[in-house]
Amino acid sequence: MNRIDAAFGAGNGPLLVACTVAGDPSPDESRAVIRALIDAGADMLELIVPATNTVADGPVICRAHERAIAAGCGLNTVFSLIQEIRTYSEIPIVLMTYANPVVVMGEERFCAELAHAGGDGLLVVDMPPEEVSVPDTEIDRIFIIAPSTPVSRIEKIAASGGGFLYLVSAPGVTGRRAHLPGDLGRRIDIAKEVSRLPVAVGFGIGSPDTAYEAVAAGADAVIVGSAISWAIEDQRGDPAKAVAAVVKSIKAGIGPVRTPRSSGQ
């Protein structure tokens, strides 16, 4: 069992999963920004490969990609990190990026990369199932369901991915919102229907309500990234300290509906 399977399997659930671009506002500063979320109670790490040209991410994760970039974190500084969280914590690491550096380095190479500085998960946002040609590795390959994502093509995604399914809760880009919507529960119940996947909702998880709307939709995990991303940029004197704050928050969210059903099972 790797550390993702382990995490939803634990019963501890509903997880957080905090997503943070690597490398942001600083490499040294990440650093201290991972670290905060794992103390703070961050049941799982979705790093996030820094890109110049975004697709999916809304403004306030943009400027994070931005800010990593200019610091001068590339792909080697992403691996060095991880190998680092592994030097103190067990945390379930999933790596999110573009296919344009799996391409360049090699699909296989870059699974192999990641397997060896301790990565567990990894999410390529614009590289569907169809195009991946190496799915049996250690490193489970995780997929995006969007609002209009047919069941036909739940299932396949389904079949194809391994530690979880990440459900986009509204169509549109990242970025926080008052409340999700109306029919997030319906989309869960039919994602579990056609899947034993575990459930994780992303994209509009920014408060300890809309964290509590999801887990009670029945998600398995909440993925929250803007939320993180705008603390950095808002307390740049203490970016650790405000991303803390966060963490802590959202996981007050969501214990009042941590249930069975939430572990994964």
The other form holds:
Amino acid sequence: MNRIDAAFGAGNGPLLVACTVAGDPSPDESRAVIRALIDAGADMLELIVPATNTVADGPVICRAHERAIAAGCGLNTVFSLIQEIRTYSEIPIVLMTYANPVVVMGEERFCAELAHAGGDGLLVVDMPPEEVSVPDTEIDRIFIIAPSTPVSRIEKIAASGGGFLYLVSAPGVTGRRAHLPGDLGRRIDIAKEVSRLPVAVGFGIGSPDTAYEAVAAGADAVIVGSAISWAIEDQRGDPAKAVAAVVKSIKAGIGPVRTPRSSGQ
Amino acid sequence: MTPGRFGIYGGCYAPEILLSPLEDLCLSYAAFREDEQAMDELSLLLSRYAGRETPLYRCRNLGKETGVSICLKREDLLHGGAHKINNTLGQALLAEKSGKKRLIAETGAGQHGVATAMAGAVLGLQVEVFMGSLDMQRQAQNVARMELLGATVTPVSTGSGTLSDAVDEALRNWAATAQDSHYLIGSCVGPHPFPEIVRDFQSVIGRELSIQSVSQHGRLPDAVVACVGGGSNAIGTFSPLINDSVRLVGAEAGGVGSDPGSHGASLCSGTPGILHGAFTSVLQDDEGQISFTHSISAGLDYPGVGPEHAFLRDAGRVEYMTVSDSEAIAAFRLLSRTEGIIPALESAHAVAAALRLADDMESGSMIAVTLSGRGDKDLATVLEAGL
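How about the form predicted together with its partner chain, since we already have the form predicted on its own?
The complete assembly is shown below, putting the previous chain first.
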């Protein structure tokens, strides 16, 4: 069983996937940020490869991409960061990237390098299953389901993917929202009806309330990205401390002892 | 060839959230092409609103010393001053027939933004244009025109503040608003089906050129030249001529040198990669990071190119060459003084390439150049370079 399956199968309740742009705000500080995310209780890491053209990301994560690139973080640095994490943690690691670095290196070699570094999953934001040319590797290919994705396509995506289904909470790009849409539970139910894969909800999870709304709607995991990037941007003095606070706060939102709150519409 | 592919190039590398709108667009475009009434309506708009057909003008003076005839396909005479209106009227009508209420567009030099604002105004659609903040400074007059035409111009200050960043922002906006908005992409770039749609709407240039050349000169030109940024005027010019024995030449932005960041020559210097949804020839580093670009012409300042151009380059059907900023400015001045036509700086690249070709062609040869737009918008830039 790989690390992603093991994490979902451990019976620890909904997972928190902490997402950060690798190398943000600098490779050194990013090391400390990642360590802090793990120590604060993240169940899985999603590391984003810094990129120049980021069409699926909102302004907060875009600025994180720009900081990481300005600090000189490239793909080799990202793989090094993963290798370094593996010296002290077995946390599942999903690499999120835009398609270009993957096709420039070659999909097969990219997946092999990622596996060699210690990665477990690969989410290529702008590479739908139809454009994947190397589907079978030891790396789980993770795909996104959008609010506009029809059921027939969810089946196809589920059949092509591994690890978990990444369900986007609402139309648009990454970013925090006050509440998640009211139809989220129905969409999670549909995904679970057509797939054996766990469902992780992302885009819009940035507070204990939204995290709670997602797990109350049936999510097996919540993915927190913009809130972490914002913490890094807002607390440049000690980004590690700031991101730890975000993880602890959101972890509390999905904790089993949390008092139920009304689901936002 | 699979749908959306030009050889190995093209495809649909888009976030999942855009796939459903793209699939809807494929279906609505297929229906639109079969809709005779819609085609008639487009024809009327192109002729009576935009000013087609545009003349094929044989230069009286340019090229005289080489003995080569240079003809200009006068897209600069269209309403708005550029070929862009062919595409924007087509896509805006497609959007209207598909029930969309709003157009999203990106613009570099401002010509596409202006053409989208015009198409939106005439068809009663809301328009929001995303434009790099640097381009807004370079093309302040076009910003004012768009606003006068009722469009909202939204500055994009991420990245280099140029066209590439504006495309990103337009795609982001479309991801959130696709239900009632059509993304009216300005060139033959982007995920399938955009490269095909834009090529089809622009191919009126090459069809007319072909007919006019035969009727006026009794034959097709020996060579046809067009400038290539994203490549829409070039693919519109070339595509109807692909199966004819005509030399086809694309002129790219050579900028101020061959170092990364100093030019915009995606076909001459790029490598295979993905930009804005298509696998094509891209200016990038070894790890796939997109390079900054430079061109004196905002419309050519783009690190990618339409995927069909990459295919035509590999197939050896179209030759692509670079033209430097200074060569383009020299051609800008020359055409103004010899023919009384002030070309867009983009088009000046094509004129410069044609003059280079003319030097090596036999006397009596004929070159047709697509003059993609007029140069009023570029006067300040050229004045700055010293007239």
